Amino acid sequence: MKRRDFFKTSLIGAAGAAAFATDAVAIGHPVDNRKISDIPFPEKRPLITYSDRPPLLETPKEYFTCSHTPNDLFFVRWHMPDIPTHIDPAKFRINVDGEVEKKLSISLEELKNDFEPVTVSAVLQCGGNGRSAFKPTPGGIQWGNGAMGCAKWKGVRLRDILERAGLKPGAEWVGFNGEEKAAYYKTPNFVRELHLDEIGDHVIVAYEMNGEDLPYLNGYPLRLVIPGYYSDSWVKMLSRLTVTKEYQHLFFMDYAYRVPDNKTESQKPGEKVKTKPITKMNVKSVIGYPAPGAKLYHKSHVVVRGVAFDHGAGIRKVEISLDGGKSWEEAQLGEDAGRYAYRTFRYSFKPIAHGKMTIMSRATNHAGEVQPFAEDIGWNAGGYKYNGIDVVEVEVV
């Protein structure tokens, strides 16, 4: 598909989503009530649409009931607004250079046939997802709850890669480049960069998700799967790994992506404090159903259903509340689909009384990290790590 074809395509639907997300008012929660695009992008149904170029596609909310996330339901998000429209796997390589005894050139062929395969189920939530509810509005992408999804990955592992290249000594950073470039060329390249002591088994370079192939916009044909971290390390199109003795300074690690150094991580408005890099996602449990706004028959049977996750501790309970957050009752959980991955939930009731009714989630690890209110949450000048618990209004007919 050409680029004009691609992107005209998804035009007037990323206007019009991009234009009612920018008046929106969240206070508390995230808007969860966006239109979703009456046009598709390619492999994709429609989703809630922010831009064409580079393609920022949500989830809707409806969609977080089960353990995994379809491949044309998964979120979208792209930081340059240069992507290939046509890359040949025949001639697509992954390189490995740097501080490294032998500079490797694998082809997708290669990586699939020379090396043992994984598989590892891990949830990817941009790190501004739910930024909708930070009061004053922060700058960028104003996610509701569904820049996530899970899916299952395959791959191989990041060490066997740079075992088989074979580190130097003093070797102790790996910087990850992808295709995605800038329009402009003074504009940094988006690396991301993992000390080693970070890369465990657990971190693989993918090229399924789901049993597929990597949709294209997910970052075909290869993409970083960093389980427990937010996406914005988990680097799409990657072509490139660079091994280094010191830490590289680079513009999307020194300056984006941060938050207040600090226990709350959190700041003031316009105070300028000391920062860090976001790294593990937080405990968060999100209801799919019922939508916000749905309409409840009185005394009818209601199953509540989301899923919860957090960054690798594993999912111990969630609670549910009908009251405001009064008196909290524990739901089913559902299979175990490994520490990484969403866990559903579900909780059984029949409205008893009509008007409207507020639905509350709250998730619990094995860490004994608990999902907070909105209201304990500190602000933060980037929207990063929103974990609200989650709030869903109905109206019981």
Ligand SMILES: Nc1nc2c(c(=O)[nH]1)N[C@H]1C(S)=C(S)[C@@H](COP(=O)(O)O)O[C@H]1N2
Contents of the next structure:
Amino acid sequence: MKRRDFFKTSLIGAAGAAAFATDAVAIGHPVDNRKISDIPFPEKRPLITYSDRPPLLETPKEYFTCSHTPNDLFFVRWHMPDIPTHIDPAKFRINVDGEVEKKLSISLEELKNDFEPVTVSAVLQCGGNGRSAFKPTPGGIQWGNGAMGCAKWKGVRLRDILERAGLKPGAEWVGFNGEEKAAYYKTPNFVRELHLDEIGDHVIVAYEMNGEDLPYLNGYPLRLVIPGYYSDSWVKMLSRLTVTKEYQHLFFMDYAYRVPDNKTESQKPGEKVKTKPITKMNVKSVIGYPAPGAKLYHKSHVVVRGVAFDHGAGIRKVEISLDGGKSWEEAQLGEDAGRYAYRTFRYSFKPIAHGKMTIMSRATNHAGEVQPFAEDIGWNAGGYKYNGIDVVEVEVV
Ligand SMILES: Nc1nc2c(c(=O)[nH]1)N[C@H]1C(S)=C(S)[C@@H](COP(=O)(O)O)O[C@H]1N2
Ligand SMILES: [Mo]
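Structure of the form predicted together with this ligand, please, following the form predicted on its own?
Okay, now the whole complex, with that chain kicking things off.
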């Protein structure tokens, strides 16, 4: 009996289900044949749409063949339905307060002119990307593969802003607040916190994405960029930094975006475990071409293309399997756009047998971390950090 079938059976009796809870968990692959909406959102091409209030948009998998994702195809995720519909760039200010020597209120002009500009190509990926692979289904948006994208971000170092304000002795945490709700100490506004130790020179407050102003839905006019980290802390429409001595125990830090604090970061359904925040992204590759269900001509020249990334160690290799994971061959890696960016890959072959076949991709990074088979990934209640070997089923005709 397959594990998945077993789960259905064990659900019949609650006692039985509890006794075999470990076996009840199965991992599949993210669903990737969802419909693209007919209506586009502002500055976006039509995308897979889960909700319009708040806007929840997914990038179709077929676009993951280039090192950078165009702004109008970039996915969108907001928690609050009330996001400002108008921002006046002349009046907008980013405020710095809390445990600082000097409170700041910086205009966009000042940010662009008075601070050293820096640029970084980095992947922005929701921790819940691929959640639809987890069975039983964890709560949350049932993302397929496309709650991710890679952009070239331009902005200023967060450290430079904090230095200008001057930290008071004992300052340890920084809270980040977006424009969509203002009151900082009331939860559950979307506020994130970082410890000062996490704020290296690579963390920036960005005002440009791929050479343009940030799109409104991706956080115009300013957002936090934390290369290598899942994007739950990449606060959009960033308008306030509050420095504190103590960790504030905010809703989105204490309850959301956490995984079990054990070696496999997994748990049984219903099991209560100690948790920790999701931070660094694990190694992953996604096949952009061919699309699932594509028909390939027998003996034609097929070029498999996709993207791979991790938390910043950098991609060492991507391997392709055409025989269900028994044997693997190395793909050719594309241009290196930096250690936090997508690394594109390509692999050519000629299909020699008619009928259904699978194409798999597996990434390995410079730290020796290898993308696992879906079956080897443990289940977690939030449905976070899915990074199974990508599997695309096609048909040779
Ligand atoms: N202000 C604000 N910033 C936010 C969020 C939000 O709801 N509000 N959601 C976070 C989460 S969970 C994700 S996945 C990313 C999505 O970024 P994007 O919409 O640019 O793709 O924004 C992050 N920053
Ligand atoms: Mo997210």
